[in-house]
Amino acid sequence: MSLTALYDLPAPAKLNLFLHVVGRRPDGYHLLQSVFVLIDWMDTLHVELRPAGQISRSDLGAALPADDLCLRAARALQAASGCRLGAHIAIDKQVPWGAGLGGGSSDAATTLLALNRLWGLNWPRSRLLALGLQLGADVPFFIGGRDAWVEGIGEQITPIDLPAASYLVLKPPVAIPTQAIFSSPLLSRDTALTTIAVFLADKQRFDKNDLQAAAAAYSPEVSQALKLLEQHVGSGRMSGSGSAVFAEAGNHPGAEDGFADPRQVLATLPVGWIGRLCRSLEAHPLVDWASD
């Protein structure tokens, strides 16, 4: 029997453990090392079929841009399958945009891999993946579906298995252009090229992100955010381009090793703000969704 609809489909946030940009490319994109690892802060949505060949969203959360990254994604995926098929998508936003989370990238991915089993496709996921890039560089690494090691300009990904872990993620009101931060004076392109093997040999050096500086300067929020987490969790650093920031929480019961319980700083955050006690991901619920 045919689909005509798919519920409750998760999309999940990202954080990035570490970023380094490493380079240049001649056409002005940034060549990037990173981490990248799946937590269970997730949109939701649902995909419906329309057999006119309509797409359409309706937002069932936070507001969306009127031609967002999903609803590009679905017409992207028509039209280079030709297939003649719609699909209505609603999206209960819960991941805040502008954060460095990732979450419009993962809703892209997630109708990506949902419209391939809807309409029937049976697309594998190299072909999803080539189609995910078109559309941004951090889409293929949420087909991917597992925590990873990320080169080049988001194309290049490396599964790797990292233990299991909780973050406290923290993000101000304000929202930080990706394209602001990769313009700004303040960002180095030089940071020296590593290894997979370098950095699971000694994860703890590997606490840098080469945007912070810029996103800092672009707004205070991300400075006063950082020092939140160093006052009651530990070092933290940010996420993407921001503004979102983080700090693993361990697995505070309580006040430990000279820190606060996560869930008091989460009580006492500004007006305005939004905070998360996070647990990483074994793999993205979709990850079985399209086949290698």
Ligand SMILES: Nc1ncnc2c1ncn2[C@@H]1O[C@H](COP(=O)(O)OP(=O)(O)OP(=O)(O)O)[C@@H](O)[C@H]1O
The other form holds:
Amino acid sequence: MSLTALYDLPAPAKLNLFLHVVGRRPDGYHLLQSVFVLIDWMDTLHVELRPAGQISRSDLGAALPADDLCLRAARALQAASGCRLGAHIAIDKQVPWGAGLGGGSSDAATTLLALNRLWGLNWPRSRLLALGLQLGADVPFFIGGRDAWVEGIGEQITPIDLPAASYLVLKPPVAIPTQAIFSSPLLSRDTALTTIAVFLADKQRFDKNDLQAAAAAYSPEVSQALKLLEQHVGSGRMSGSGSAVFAEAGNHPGAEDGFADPRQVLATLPVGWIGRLCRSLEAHPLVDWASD
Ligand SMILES: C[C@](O)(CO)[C@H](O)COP(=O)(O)OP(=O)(O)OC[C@H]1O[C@@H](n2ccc(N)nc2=O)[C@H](O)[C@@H]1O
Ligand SMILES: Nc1ncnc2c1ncn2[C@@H]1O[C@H](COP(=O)(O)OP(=O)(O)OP(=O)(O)O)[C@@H](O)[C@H]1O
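Got the form predicted on its own; any chance of the form predicted together with the ligand too?
After this comes the whole thing, all chains and molecules, with the earlier chain placed first.
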């Protein structure tokens, strides 16, 4: 029996445990070193085959821009593969955008994984990764599907095993355009290169996001969010180019370290803020959908 639809496909968000800007390419893109972790805050996609080649989308959750990353991913795969089939993608958008959580990139990655299967293309992961990079610097990580040490502009991915963790994630009511942060005069681009071995030997020391100062200057809500975390759970840092900030939640059970239970922070958030207690994922639930 041929495959005509794929339902309830997860598109999980990510956190950058740290993010160093270590240089700049001649085309202006920034060279990074970062550890990306998948979390259980996710969008859900339903992808149906359309025989006549048309590609369309409908929004089940928050409304997306007309030409969103799912549509762009589907069209890019159709063009690159020469496939004559089409698809309808219904998306339940739950991950906020302009948050540094990579939600749009994850939607694009999930679309590529789904259509690779639905259209019977059987592209290897390496080919999907290269196409994904054309859609956004974060897309290859989500196609890789595992927590990773990430370098280059996002295309050099080395999977790493990290212990399971819980995170308190706060999203202030502001969306930050990534490009505005990378072009900020406040951005330092010369953090010294490090290695996975150094990171693994002393993870706690890696808590710096080089994009944070520029994002805090762009949006006072980022500073406010970091202050909230500092007051309630001791420390916090930003993910990606913001505006979401996070702290490890597992180490703050309450009274004994003098900080509140993270759930109490969620109960006292200002109007318009979103907060979630998230767990890390072992892998993208569709990680096996691409062969190496
Ligand atoms: C900040 C991160 O989220 C870290 O995970 C990513 O580096 C951003 O990845 P992304 O949102 O997929 O970014 P893209 O959509 O590819 O790029 C948006 C814009 O950000 C700038 N950009 C992005 C990534 C990068 N390594 N250097 C850059 O300078 C470029 O001006 C680009 O036009
Ligand atoms: N499916 C989608 N989901 C979210 N945003 C989308 C989508 N398609 C297009 N966009 C646009 O892409 C922009 C960035 O969205 P996305 O959620 O990937 O980035 P982000 O939150 O800034 O995370 P990061 O910087 O880590 O990639 C938004 O301004 C949004 O308008």
